[in-house]
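As a starting point, one isolated chain is supplied in structure tokens, in the form predicted on its own.
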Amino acid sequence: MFERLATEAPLFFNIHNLVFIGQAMGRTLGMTLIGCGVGFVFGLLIAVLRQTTGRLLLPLRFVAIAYVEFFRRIPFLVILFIVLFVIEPLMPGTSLFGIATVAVCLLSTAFLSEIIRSGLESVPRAQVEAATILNFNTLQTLTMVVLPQSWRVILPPATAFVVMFIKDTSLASQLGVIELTFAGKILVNRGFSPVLGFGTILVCYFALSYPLSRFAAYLEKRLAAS
């Protein structure tokens, strides 16, 4: 085995394969950051909506709760195929990368909204009531009282979720998206050793995940209550 690895390594690590793997890493990271970035924005909106108490917003709160509960209980692979079969008839020619990114947005919105909601609810109720007494409106209370204190609860698990999703994007290979896992399959099918092909992919996943993991640990320590 080691003789085969030593023989194939110079052929494997040529400029064309390195560029191919780099492009696959870019797609993996792009799906994760775009999908989770959009998911964080919409997750924040859903979490804030669920904190409201007005009767006029009751139907929207019901829809938000139904959305979160629905998508949190469906496997990501199923969501990928649902998005594929919905988008393809409506917008023919949409790239598989775009379809996979939409699926990531749908799932990350549901999970991140729960993370954000737990952070918002960690702020003592007395401080919200004090803001109301000081005649703060809802937006002022959210931006000046609740969010500054809830970030320390929200950011560490949210960053950990992003790290986890870097690995889950490998399921997008089932649609034909050439991300890291699919790139490994292609390289092995070209005749390279599976140990060499998927070993390189393993290192690439580690290179993407480890810095984010350390960043999450830094945030947890930096934002911890004194």
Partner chain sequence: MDYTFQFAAVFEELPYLLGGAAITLQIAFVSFWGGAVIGLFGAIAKVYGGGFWRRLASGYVVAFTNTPALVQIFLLYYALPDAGILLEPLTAVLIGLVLNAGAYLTEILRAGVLSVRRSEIEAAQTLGMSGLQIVRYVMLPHIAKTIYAPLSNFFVWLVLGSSLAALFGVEELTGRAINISTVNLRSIETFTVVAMIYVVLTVIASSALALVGRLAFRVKAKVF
Second form
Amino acid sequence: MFERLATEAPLFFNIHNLVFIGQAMGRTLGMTLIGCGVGFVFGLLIAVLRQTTGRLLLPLRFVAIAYVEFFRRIPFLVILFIVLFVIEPLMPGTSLFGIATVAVCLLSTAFLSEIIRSGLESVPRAQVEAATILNFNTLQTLTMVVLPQSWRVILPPATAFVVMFIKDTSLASQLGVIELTFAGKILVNRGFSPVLGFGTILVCYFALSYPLSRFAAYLEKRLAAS
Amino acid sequence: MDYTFQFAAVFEELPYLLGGAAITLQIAFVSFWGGAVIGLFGAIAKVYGGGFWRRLASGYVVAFTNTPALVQIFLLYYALPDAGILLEPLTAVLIGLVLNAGAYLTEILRAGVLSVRRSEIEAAQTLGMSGLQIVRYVMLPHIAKTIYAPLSNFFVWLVLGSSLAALFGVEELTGRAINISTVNLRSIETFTVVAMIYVVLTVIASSALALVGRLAFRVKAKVF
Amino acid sequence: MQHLEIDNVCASYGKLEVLRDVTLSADKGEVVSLIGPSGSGKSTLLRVLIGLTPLTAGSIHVGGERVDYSNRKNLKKLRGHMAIVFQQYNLFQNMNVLRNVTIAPVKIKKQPRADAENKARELLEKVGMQEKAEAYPDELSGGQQQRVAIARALATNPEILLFDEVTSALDPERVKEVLDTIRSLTDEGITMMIVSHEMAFVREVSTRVAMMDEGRIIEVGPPAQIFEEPQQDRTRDFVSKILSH
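Can you now output the form predicted together with its partner chain? The one shown was the form predicted on its own.
Everything in the complex follows now, all chains and molecules, and the chain you saw is the first one.
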């Protein structure tokens, strides 16, 4: 086994393969960043929506709660398949990367909205009242008082979520998106040893994830202390 | 779009799907308890262990929590035959998930052990409690309170995560959904029904866990 | 015409009635204090006045105009004239002292920042906090935070100022500095309504005192009457108990 590795390694780490893996890593990172970016925006919208109390928005709140509760209870793999089967006939020609990204966003929105919601709820009601009596409107209260005080509660678990999320995107390989995991499969199918192929892929994931998880741990410690 | 939904073909297969759901739960169960055993040793090594054991446990946690379970299982499944070990798909998936769960549970259990305050143990000692009594009355209640909610969340996460077994041909819930949809060609309907089964499954699991927590450990766990 | 008129106001938290037919008025520049046991509805009355707790019956007139609390514009106008200082100060934790005082004038009333800051520094000097303009609330003592909260309320140029047990959360040695601050404001023509347990202070600064119990006002009169010749047994009881401390 080790002899095979030793003879194969120089062949495996050629410029062609390295570029291939690098591009795949870019796609993994791309899905993660787009997913978490979009998820943060929509998650924030849902979290704010759920803070409202007006009767007018009641149906919307209901939809938001249902969305969040459902999507946190369905495996990402199943979400991927459903998105694929819905989008393919509706918009033929959508790239697999596009389809996977939509699925990724659906999932991250649900989880991030919960993280943001508990952050918003950590701000005492009295702070909102103080803003209300000074005639702040809802948006001003949110942007000037609530959000600046809740980011330290939101940031550590949100970063930890991104770390989880990098790994979740590996399932997109199933659709045929050439991200890291699929790249590993392709290389192994080309005849390279699985240890070398998947081992390298594991190292790549680690390189993406480890610094971020250290950062999450640092935030946790730093922000919880002050 | 003039797509008409036809759920009848899926509902016919409901017993087959629910059988898959049972396998899903079994995979989650085995992974959870297997992981718990590893996690217990891992947590003890991280908190009380000497340099070597602590570093070993930390390295294990860092390696497994920073890489996807799917690729770990690929490695097991495709690389071990090179070393002359041939694994059944289910075995490979279970080993992968147990090792993965072990890493996460090490961290959860460690937080539980750390939640016990030195001052409370000292207070118990001054009251003349024996070592066993201290564990029973002082340490365990604390640990249970700290870890119960993360543990039940993790179990739900395992139920959902076990779906990757389908990619190795294991016929659990997602695997059976793939089987059906390739025959009846009602993919959207099939996966929608399967998604609902997962929702029901995890709601039942978290409700049951919340109930147990409330009765046994007086932990107020949230279902939603 | 009274500056502030409260007529037959009722309010409740769920099924619990906290205000029952409360009628009270204040002339311009008057200082009216509310006393009474905890849970008698004093703080709720202030919250109703500024629109944080809805009234279920009755009416409130400010400057002769009826306030419609269900109308956003009307409420906004009301809060432009009226300010409240809370027991727990409620300074914005994410802003320093100066920003706490200038945020409403700059962002809500759209005053030029430089003007607002000059005004804020004047107000901070008045409450004795000019040295701490750059400090954040969590670096200040309770008494200091409360004085900043008073400056923040004054920055909106209120005609009516409400004080809700502003010294209750403070250490005894910090109470005086806050009371001194309020005392210095009483001759500025601002109508004030003060909920307080500091009887000596109430007696000194108030033009009239209202005794509340179980959501009702049971007696209103000048301080001399309430503290020396109360007409109601309940008032006599309360005052004698609290003064004997």
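Everything numeric in this text was worked out from a predicted model, so none of it was measured. So that the term is clear: the rigid core is the largest set of C-alpha atoms that superpose within 1.5 Å between two forms. Residue numbers count along the first chain shown, from 1.
Once both forms are overlaid on the rigid core, the distance between the two CA positions of residue 18 between the two forms is under 2 angstroms. The shift recorded for the CA atom of residue 217 between the two forms is 2.9 Å, with superposition on the rigid core.
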